[in-house]
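Only one chain is shown below, in structure tokens, and it's the form predicted on its own.
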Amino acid sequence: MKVLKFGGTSVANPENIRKVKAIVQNLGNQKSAVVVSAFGGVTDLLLNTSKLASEQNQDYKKTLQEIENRHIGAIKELIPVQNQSAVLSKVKSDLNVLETLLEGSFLIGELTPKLSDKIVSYGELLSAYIISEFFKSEGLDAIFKDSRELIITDDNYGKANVDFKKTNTHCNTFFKSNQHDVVLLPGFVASSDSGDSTTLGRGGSDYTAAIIAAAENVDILEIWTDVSGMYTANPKLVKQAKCVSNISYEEAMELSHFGAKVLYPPTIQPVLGKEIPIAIKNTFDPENPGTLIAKNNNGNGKTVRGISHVDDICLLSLEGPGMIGIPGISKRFFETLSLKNISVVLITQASSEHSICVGISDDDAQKAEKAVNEAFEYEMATKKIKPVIVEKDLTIVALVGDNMKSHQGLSGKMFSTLGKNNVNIRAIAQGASERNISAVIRKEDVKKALNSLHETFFEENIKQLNLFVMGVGNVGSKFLEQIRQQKKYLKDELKLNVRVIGISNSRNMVFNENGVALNDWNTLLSQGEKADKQAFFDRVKLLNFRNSVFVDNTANEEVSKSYPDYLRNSISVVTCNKIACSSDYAYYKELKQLAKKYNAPFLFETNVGAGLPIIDTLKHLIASGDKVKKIQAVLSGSLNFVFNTFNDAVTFHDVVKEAQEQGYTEPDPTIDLSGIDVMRKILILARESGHELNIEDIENEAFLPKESLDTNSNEAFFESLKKYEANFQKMYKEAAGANSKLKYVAQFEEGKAKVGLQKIPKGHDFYNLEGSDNIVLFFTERYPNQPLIIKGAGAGADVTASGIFADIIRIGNY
């Protein structure tokens, strides 16, 4: 004989019930016991209806009508018209009894556990009867059998304990005499010795099937559900979760205990002793092999087999100096909870005996707090023990695997992964068997925690980066295109899965939790919601993705002020915006400290030299113990382009205009030509060298007339350049006459920095610097005479975007 159980989703509607029939029909003449749950959602409706009735709320009648409509509708769709009369009569009779029970609850304004069990049992009783009649109408040799006549329990209503001796006897007697191929049984329901209806707990239909399977010592128990087996994590929360093909009984118990909803935890107990395998199968994909649960089925020595979680947990903590060395405190604590029928799901205690902490259901928090405070009232009054501390809105996440005990470093790997993603751990527990490691975290962090852990333990070292990009002008649009082009390479070669989750410009912003389509981001952004910097940050924080990176491609001061908010939430920041790092030294230092404190990289390579590895090189010099003595540099690609292009055959105005059109200057060209941009860059290099310096400390030898610097629009600025063309021609001729070239040079030495236009003679490292190239000379203790030189393109959207891209890869390798 074979035992099959079909869950609520599998029998949610007539279409699904036909799929169940096809699966059972494929068994041929093999005898089978088919256990079914209530139609999907009906148990919740029954619980809600009984609650409304007990509160004397007349709305219970509407919910009852909905329950009736579901069952009558199923009969009319599944059963041929000529066979409907008897079935409708029986179901309506049962519904009338149900109505009477609810009326009783309404009249007395009370719902006892005994009455509740009687009411909710109708979900399974009705579904099993209707499905059995449907099977008969389809030509199957089927019979309905009330599980209450087979499974005997105590009177612990709501979650009754099975009397296996009596149950096994009843099952053996019935199935030995049964002549039918298919026996339809309602799951979840049983009866007490006195004949009252009892239930086996939510999810108890699995348990019903296991009880029957063990009683009849069948070859295999099949649990049919809406997923193809047990997964490495909840696939609804972790998209990359994979089906586990085989798993041991112990691992399955741990996973089901910690929230793997495809299996009710007590299900394994009856079949474990008889080593009856359990197959988890998908009703909607019956050919899929699913998961096989069996003895020593531990996946070829793999360490972590799954990651699971339990929601709606609260921590109950008892602590105080009066607990140390006092026998019986723990006994009283747990006894108090036990007497209130409160289940403890996690225990942790400090070795100092100063505190005990347990995890319980949120629903029990108020009851537990009151009971414990009353039990230890004397100790609390004498200040030996503090009033119990209750922390709510928590979740337990657990790593599960039989082979975890033989591998070192798993705990460290787990906690390190959570820590890097700003997931705060409130409590830790590990059983002596070392089959699971549990951590209590904030409920809001569960998705990030599960995905981070799954990435670490199951995804072949592929790391997912979730980008939130602000600014999609010249640089930003090039950056997005580079990400699009290189996505496959990054995943295949660097094991980085880079997704852009959010994009914003000054007008609109758009988000997609699965990644914005980068081949059409422009259209999607134009159709997005109104841009708002605070709303953008709030959305990033709310999504709470692992490995989140905020990418600032703007030159906006307000955006740069938002960096602390991101860093405090362990969201990395990558920026080409120089304002933050060149603002007040205290703010620069704060950003660096926040990055360290919250383990969130703050990278700004493109602040100096666009895509050139100038800052990165400087960091390596400092980290290796070298000391910077002097920095000389041409740091403005735009100014270098201007002075390389300017001569007596063109006007200064036309050259600057061309530089702006080609994207070498900032949108406001005075930022470049005033020298402020170069001042910011040398300031950043000085700071990264370990010196405390502010922008006001840098000497600026301006070459532009004051009138040009004081203009308040680009139009006025360019007009002023025409007015002073003679001045610019004079500068050029003086340099040419001295066989030199004009270069805008930044210098830092002995704690002082200055910027200005210089005549560079032939033979100097700066003389042959072409186009928009930058060059930096680092004179250090190790490079005292011949400097370390970094040279290359220092301006332009493409190279700046590539510099941002490089910072993203650095974070990926972090």
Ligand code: ASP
Given for the second form:
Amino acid sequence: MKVLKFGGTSVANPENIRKVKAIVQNLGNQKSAVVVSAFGGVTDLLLNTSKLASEQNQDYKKTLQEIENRHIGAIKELIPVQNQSAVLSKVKSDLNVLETLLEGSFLIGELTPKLSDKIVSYGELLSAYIISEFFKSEGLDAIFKDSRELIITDDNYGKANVDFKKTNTHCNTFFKSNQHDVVLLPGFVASSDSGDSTTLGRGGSDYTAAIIAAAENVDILEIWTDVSGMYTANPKLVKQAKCVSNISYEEAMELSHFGAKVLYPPTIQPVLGKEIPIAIKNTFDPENPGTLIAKNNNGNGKTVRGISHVDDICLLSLEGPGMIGIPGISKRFFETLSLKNISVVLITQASSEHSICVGISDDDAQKAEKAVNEAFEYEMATKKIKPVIVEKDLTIVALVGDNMKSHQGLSGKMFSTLGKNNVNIRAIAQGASERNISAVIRKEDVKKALNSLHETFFEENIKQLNLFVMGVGNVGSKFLEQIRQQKKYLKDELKLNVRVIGISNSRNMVFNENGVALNDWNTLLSQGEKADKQAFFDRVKLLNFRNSVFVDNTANEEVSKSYPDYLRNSISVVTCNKIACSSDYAYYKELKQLAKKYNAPFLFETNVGAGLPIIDTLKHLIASGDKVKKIQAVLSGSLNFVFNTFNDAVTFHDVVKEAQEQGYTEPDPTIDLSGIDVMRKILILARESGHELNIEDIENEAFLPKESLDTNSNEAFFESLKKYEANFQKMYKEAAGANSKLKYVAQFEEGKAKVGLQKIPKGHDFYNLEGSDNIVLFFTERYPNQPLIIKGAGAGADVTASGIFADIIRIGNY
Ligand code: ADP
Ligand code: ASP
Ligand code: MG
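Since the structure above is the form predicted on its own, I would like to see how the form predicted in complex with this ligand looks, so please show that one next.
Next comes the full complex, this chain leading.
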């Protein structure tokens, strides 16, 4: 014989029930016991209607009506008209009893646990009966058997304890005499010695099936549900979760105890002793092999087999100087909880014995607090022990695996993964069996925690990066386009799954938790909500995704002030905006420190030389122990263009005008021509070389007349250039006469930085610098005479975007 159990979703409606029939029919001549749950959602409806009735709320009738409609509707769809009346009359009579029970509760305004069990048992009783009649009408040799006649329990209503001796005898007697191929049994329900209905706890139909399977010592117990087996994590929360095809009893038990709802925890106990394997299968994908739970079936030495979590946990901590060295405190503490029927999910005790901390269900928090404070009243009054501390709204996440004990470093990996993602750990426990490492975290972090742990332990190959992009002008839009084009390559080759979750410009912002469609971001953004920097940050924080990166493509000062908010939440920052790194030294330092403290990279490669790997190279030099002696660089693409184009056949005015029109300069060309942009860049290089410097410390030998610099409109500026044309020509001729070219050079040496126009002689590294290229020479202890040279396109939206891209990839490899 085989025992099959079909859960609530599997029998939620006639369409699904037909699938169940097909599976049972497929067994052919093999005898089976088929245990079913109530139609999906009916148990909740029954509990709901009885609660309303006991609160004397007339609305209970509406819920009852809904329950009636579900069952009558199923009969009408499943059973041929000629057979319907007998089934309808039996079900209607049951529903009448149910109605009377609810009326009683309504009238006296009370719901005892005993009455609650009686009411809720109708869910399974009705579903099993209707399905058995449907099976018969389809020609199966089926009968209905009321499980209450087989499974005997105590009267701990709501979660009754099974009397296995009596139960096994009843099962053996019944199945011995049974002649039918298929026996349909209601799950979850049982009866007490005195014949009252009891239930086995929420999710208890699995247990019913296991009890019968063990009593009859069958070959296999099949649990048919709505997912294809036991997964590496709850597939509803972790999309990448995979089915674990083989798992040991102990692992499965541990996972289910820690929240893998797919199997009701007590289910394993009865079958474990008899070594009956459990198959978890999907009613909606019957060919899928699912999961096999069996003895020693723990996956060929694999360590972590699954990650599960228990919601709605509270931590109860008892501490105080009076606890040290006094025997019996823990005993009294646990006794107090046990006497109140409070089950302890997790325990940690500091080795100093100064405190004990346990995790219990949120529902028990009040009861536990009161009981413990009463039990230790004397010690608390004499200040030996502090009043118990209760922290609510927590979740336990647990890594589970039989072989975890023989591997070092798993807990380190677990905690560093959580830490990197700013998941604060409130308590830690590792079972003595080392089959489980648990951490207590805040409830709102659970999705992020599960996904990042899953990534670490099961998808070591693929890492997801979640980007939040602010600014989609020239650079930002190129950047989005590059991501769109490279998405597949990144995934296949670099094992990075890069998604853009949020985009904002100065007008609108748009978010999509599954990633904004990058072929249509423009339209989506224009239809998005009103932009707001604070609201953008709040949303990033609320979404609470792992590996989040804030990308600033603006040149906005306000935006650059928001970086600490991101970093403090372990959200990395990538920026081409130079303001933050070139503002006050204290702020630059603070950002660096926050990045370190919160384990969130702060990268700004594009601040100097666009996409050229200048800052990254400098970082590597310093990290490997080298020291910078001197930096010489041409860092302004705009100025380079201007001086490469300017000669005695054109006017300086026309060249600058052209540079502005072609987008080589900022809209306000004085930012480039005054040298301020270059000052910022050399300042950043000096700081990255380890020097404390501010912009005021940099010498700027301006080549523009003061009058030009002081103009306050573009028009006035260009007018003044015309006026001083003779000066510019003179500069050119002097240089040309000396066989030199004019270059705007930045220099840093012995702690001092300066910028200014220089005559560069033929043969110098800077002489042949084309177009808007940049060049940097690093003279260091390792490169004292022949500098390390980085040269290439140092301006333009495309190269800047690819520099940002490179920073994102650095984070991916972090
Ligand atoms: P049934 O009604 O068939 O008994 P349940 O809802 O009780 O089904 O259990 C199946 C559900 O368990 C799945 O839909 C899934 O959401 C949840 N679940 C939680 N953790 C896991 C896990 N590790 N593997 C598979 N399913 C899980
Ligand atoms: N119907 C019950 C519940 O929803 C038992 C079960 O489905 O396993 O809890
Ligand atoms: Mg279940």
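Just so we're on the same page, rigid core means the largest C-alpha set that superposes within 1.5 Å between forms. What you see is a predicted model, and the numbers here were worked out from it, not measured in a lab. Residue numbers count along the first chain shown, from 1.
After superposition on the rigid core, the Cα of residue 26 moves by less than 2 Å between the two forms.
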